[in-house]
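Here's a solo chain for you in structure tokens, the form predicted on its own.
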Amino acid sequence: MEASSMYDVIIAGGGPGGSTAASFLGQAGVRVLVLEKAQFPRDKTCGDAISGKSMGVLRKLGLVDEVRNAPNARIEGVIFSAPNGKTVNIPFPARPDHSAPGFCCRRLVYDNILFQNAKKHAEVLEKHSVNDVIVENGFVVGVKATDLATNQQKEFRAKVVIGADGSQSIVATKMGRLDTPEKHHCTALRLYYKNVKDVTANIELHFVDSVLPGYFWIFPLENGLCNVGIGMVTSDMKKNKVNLRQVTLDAIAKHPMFKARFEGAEAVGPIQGWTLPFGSHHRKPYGNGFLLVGDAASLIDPFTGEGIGNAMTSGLIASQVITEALKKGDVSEATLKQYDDKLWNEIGPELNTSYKLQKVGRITPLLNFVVGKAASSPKVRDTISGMLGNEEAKKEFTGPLFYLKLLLS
């Protein structure tokens, strides 16, 4: 087995987390290895979606202009339907620069425009899985991974280790943090198409009745592309026994809302399915000498099902932290604890809220009175667009006050 030189922060993933890490650190004069088992660039099945959060770390890591010039669509708003059949538009706030709100943007495209930018502030070798976590004295010390071109077995040294590497992280599952319980767990499917109808500068997030507990979704891309899918939580899937390919076919082709938007329209590859572990579960993403970014750390909005903001927003907080501990010398869990506390201070109160939303769209005359109150109230609509548009997690979002609110509006 190769063994390479000492490192001071390994990276297991080259996705939105791994890759954003990797520049802030490398920025701060930290000396990184990123391990990708991936080519890129290479595709990552998810809904496409970059929100108000991953702009607001893409202005920081200097990329909004890369991303506006690379093909994607850009995003006003949200669209949401009730049950009911009740359809409401809420704008995302505008930016005094008049730039988008948000894009969509395929992750083929997307994510190779994090890694390239990776790729200047660290060292980067891509087709290297890792496969296991080297433990010495209780600390994460380094990886082990395979060389994928040559089928080599090499062992990488550092002081920290960062798990980016998505849902099934090898890092969480080695250091006992893999444990999303079904109903913390969401099941997507997605397609492309091209030529849908009627498809305007919103994302689409459709709760009718024939994908309930879920959410059917259309989101746009560029030159008439169209991200369309189905995301529903793992244990209800299972309870109810959905056949989740079924029914995303079934809405297409025979929902009232969406048949004759989809007439016409040509599927563009095959289905791709996915799971994505909810934030709503409080993995705890730290121990002595790593870090948990992104899928890993089970950060995926359970409302919305987004996860790039999130992952992109540990990654930056993940940089911080470990900066700081290099400095000192000291890369304890104790130390490496402040990760999870400036995480979930920055975002808990937003996967708490989204949560409480999630099970609101799990009983129809709840969902049909909350579309219905942000159809007719601009405070709703304002406090709803807050959630999903704006590039700082919102923090008042959360608690019987923000609910009361919502009742009352």
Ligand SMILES: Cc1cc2nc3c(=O)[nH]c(=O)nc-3n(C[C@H](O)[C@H](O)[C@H](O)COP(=O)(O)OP(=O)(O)OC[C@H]3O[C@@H](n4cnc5c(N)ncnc54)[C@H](O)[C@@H]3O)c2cc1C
Second form
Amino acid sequence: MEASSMYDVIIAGGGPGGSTAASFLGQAGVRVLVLEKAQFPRDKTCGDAISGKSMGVLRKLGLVDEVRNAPNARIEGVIFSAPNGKTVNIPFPARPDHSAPGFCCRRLVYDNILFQNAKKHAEVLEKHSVNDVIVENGFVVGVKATDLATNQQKEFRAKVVIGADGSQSIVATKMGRLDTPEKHHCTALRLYYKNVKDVTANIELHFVDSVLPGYFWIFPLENGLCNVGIGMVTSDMKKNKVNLRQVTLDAIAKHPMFKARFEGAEAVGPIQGWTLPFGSHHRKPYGNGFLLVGDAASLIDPFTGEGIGNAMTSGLIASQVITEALKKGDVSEATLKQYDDKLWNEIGPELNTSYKLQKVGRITPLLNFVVGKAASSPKVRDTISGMLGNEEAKKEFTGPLFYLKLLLS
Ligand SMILES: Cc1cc2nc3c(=O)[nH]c(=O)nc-3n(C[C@H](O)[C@H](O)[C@H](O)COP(=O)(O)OP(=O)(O)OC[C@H]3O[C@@H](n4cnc5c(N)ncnc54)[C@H](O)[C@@H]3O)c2cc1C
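Next up, the form predicted in complex with the ligand. The previous block was the form predicted on its own.
Below is the whole assembly, all chains and molecules, this chain first.
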């Protein structure tokens, strides 16, 4: 066992959460080590949709232009289809500077930009897999990791450890925090396809009967490539004995809305599956000498499945709280609790709205009704478009008044 020198902060995992935290901590003069089990650039199973919230953190990191100039697809709106097959196209509200309202970028590309930026501000060891935390006198004081190149076991010590190691987080597991129940958890599959017909500059969310309250998605990428997938709440999937792989392949090959579009299209690479811990379950993401960020903290939006923005936001807030805690020389649970308070103040209300929307999405007649109304009325489409870009307004979707107004419109 090889022991190494002392750091201020060790970050397990260099995905969007870990890389964001590393960049901001390094910029604040904190001595950081990132231990990442993969070698970048690496793929991550995902829909590749980058939200407005991610853009906000990218702006603070000074990486917007780099991401904009990388291979991606500009997204202008969203196409919804209801279980009865009715379809509506809702444009995203235009941005004052005419920049893309949204975009999709493969994680192989996007995560690498964040990771390379982290390397400018922190020490980084790739192919190092964290397998345990070191706890002394009730405080996390470091981690144990395997150097995958040599198979050597190593110990690394720091004042604070951040678990940014994704949905199967070792740090969360060892600290007894991998506790998201299956009703707050999604299982999803993704494939890349070339030459799907009628793809536009819109992401597509199709509420097909077989996976409600989840959806089948088609997201455009660069050069005729698409990201295609299906996600479903894990407890529903198990209760209804859904074979997600079969349902995905059936949607592509047999569903009346997609069959013709996929004729002649070509799968690029295999089907990949992964798990999404939702933020509708509030995991305790802190303790003596440690914090959890991103999927390790169970922060994914329970309606849309988006998690990159919350991973980056939590990485930013973690960096601010840790920088202050290190200045005070106090990394106790009582001090690090500020991270949880600030984080939930920022993302809690939106997660709450999304959980309610997920419940609305279980009611097939309601989905049919809303999509039908929007498809037939430009005024309703405009209203929904405005609501998509406004958190306060989005809450209206979860109350009966919105549906009553639609009924009367
Ligand atoms: C099928 C699917 C579709 C999705 N679609 C979208 C979408 O379109 N938009 C969106 O915003 N979100 C989407 N998400 C969610 C999104 O992928 C996650 O929320 C996001 O990746 C979380 O970032 P993270 O940094 O917390 O974790 P990750 O991105 O998982 O990064 C964790 C990093 O830690 C490393 N690591 C893991 N274990 C160890 C270890 N033991 N030691 C060292 N390193 C380790 C990994 O190699 C990885 O680099 C989707 C998820 C799935 C599964």
